[in-house]
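Single chain ahead, written as structure tokens, the form predicted on its own.
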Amino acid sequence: MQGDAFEAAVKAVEEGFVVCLSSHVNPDGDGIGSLLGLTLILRALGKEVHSALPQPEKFPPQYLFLPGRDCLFHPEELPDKADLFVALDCSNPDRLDGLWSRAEGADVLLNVDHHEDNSLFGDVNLVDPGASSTSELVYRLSRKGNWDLTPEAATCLYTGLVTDTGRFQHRNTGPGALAVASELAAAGADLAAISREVYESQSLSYTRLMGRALERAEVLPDLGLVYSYVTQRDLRETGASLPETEDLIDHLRTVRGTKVAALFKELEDGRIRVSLRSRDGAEVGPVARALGGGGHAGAAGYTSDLDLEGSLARLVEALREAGHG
């Protein structure tokens, strides 16, 4: 990442007064952490900040504890025109869903992301595939701008970093990520609360749903694939919500002797959201992109228009085409 990208991003932020921020559909810890963290940083700078998620109803409950959540607007409440729109953790405009019209209508569009398949859709692109997370980039941007970092903002950014690195276990964990984690801790990030709320607090409903998903897990030895699924009926019968399942796939990923984990999640409209994770050097990013999605080498996803059976068959075919097995 060249310094001029950070300089251009700092300039865009400092010259804008009315600023809109958003992250992607089906938000994860990094999308939410970077969004709330930057929201708090910019508010402290005296900006008029309007932050929203494309799907506010899908806010994962494990992140309800994060500071700044009360700063979020409903998407329809965002101004039609802003000096600056910041898209966080979005590899392409489609990830902003209905907020794209506001993004492209802003005087300046700042794209902050770490996905390797980012389409560089911003007027200013602060994109570094070598970064562990978008939250890491927001932290580095704040240091470049010499902006104050409160313990509340640090808590949000640390949450994004720790979740996107899988608690510092994934391949995107390097010296840079660990250094930033240390600096966020020094800035006052509440590490104990983050660990408790994100990893050690879940509803009984979700616990029951997880039991169902793990009980029906299957392995295809020739592909090194372990997979399971969650249906809308499962959600109704257990009382769990789909956003709660963000980390469910990590339990599948631990199955010994497998290289790829897949979790198929039925959406309300009947489509299937497929989450992929890999281990032992396998790459799932190219597979997800071939199926219309995206992501990283070790963590990716896409949405299928086929039913569960058809989605599994198509994934198996794509894995074989990609040389798995």
Given for the second form:
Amino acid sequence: MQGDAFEAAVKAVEEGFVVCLSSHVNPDGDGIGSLLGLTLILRALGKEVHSALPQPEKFPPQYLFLPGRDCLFHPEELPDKADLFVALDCSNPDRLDGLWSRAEGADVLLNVDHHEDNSLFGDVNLVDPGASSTSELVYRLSRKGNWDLTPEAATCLYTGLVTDTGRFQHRNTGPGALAVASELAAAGADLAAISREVYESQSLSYTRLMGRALERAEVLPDLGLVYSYVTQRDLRETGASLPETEDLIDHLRTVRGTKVAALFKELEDGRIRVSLRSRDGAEVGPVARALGGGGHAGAAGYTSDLDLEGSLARLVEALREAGHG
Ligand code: 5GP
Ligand code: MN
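Can you swap the form predicted on its own for the form predicted together with guanosine-5'-monophosphate (5GP)?
Following is the full complex, with the preceding chain placed first.
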């Protein structure tokens, strides 16, 4: 990352008055945490802030407690023309889905992200694959700009940090992430509420769905692959929703002797969302990219047009091509 990327980003924010903010499709803890955290910071700076997610209907219930959620607009309500558009945790324009035209139409587009495959689509790119999370980058940006950080904003950013690092266990956890966590705690992040709401408030429906998916887990030992799946029928029968299932794959990933975990989730339109996680130094980013998606070495994903069986076969083939097994 360019040494002056933070300075350029501070300048872009300070010069804009009408600011739009967004994050990616299938929103996760870091996408939402960085979006709401920066929303609150910019509101406190006196900006006219319009924030929206491209798929508000997919907002995971475990993040409903976050402060600033009432500041979210419907994507259709964002102004066509902003001084500044900030894309958070998006590795490429597709991740903004229908909001890309507004991002493109803004005077300045600021891209804040930590994906190694970021396509540097902004006018200003604050992109650091060494950062644990986009929330960490938003925190560092706020320090660089000397902007006030309320306990509410700190709560949002800590949520992004704790979820993207898998509660400080994944390999993106290092001195930097831990230092930022400490500073966010000092700024008043509500750690007790975050662990309760994000990790200890799951619905009975999702608990049962998790049981089904874990019971079905299979291992392909030659590939070091552990996988399972969730169908629309499972969702109907248990009453769970897909956005609730964000951490299901973390349970699959704990199986000893495996290197890659895959969870296949059937979407309403029949396509399959595939989440990949790696362990013990394996990399899943290249496999996800080869199959039309993207992500990090340790956590990546893509969408498959094949059925469940076909998607599994295609993944096995891609893992072999990428040198797994
Ligand atoms: P998840 O499995 O939680 O949906 O995604 C894991 C990681 O992979 C996230 O960092 C997410 O940004 C990235 N990712 C998931 N699906 C896609 C995709 O279709 N395209 C790209 N570029 N990244 C993805
Ligand atoms: Mn992230």
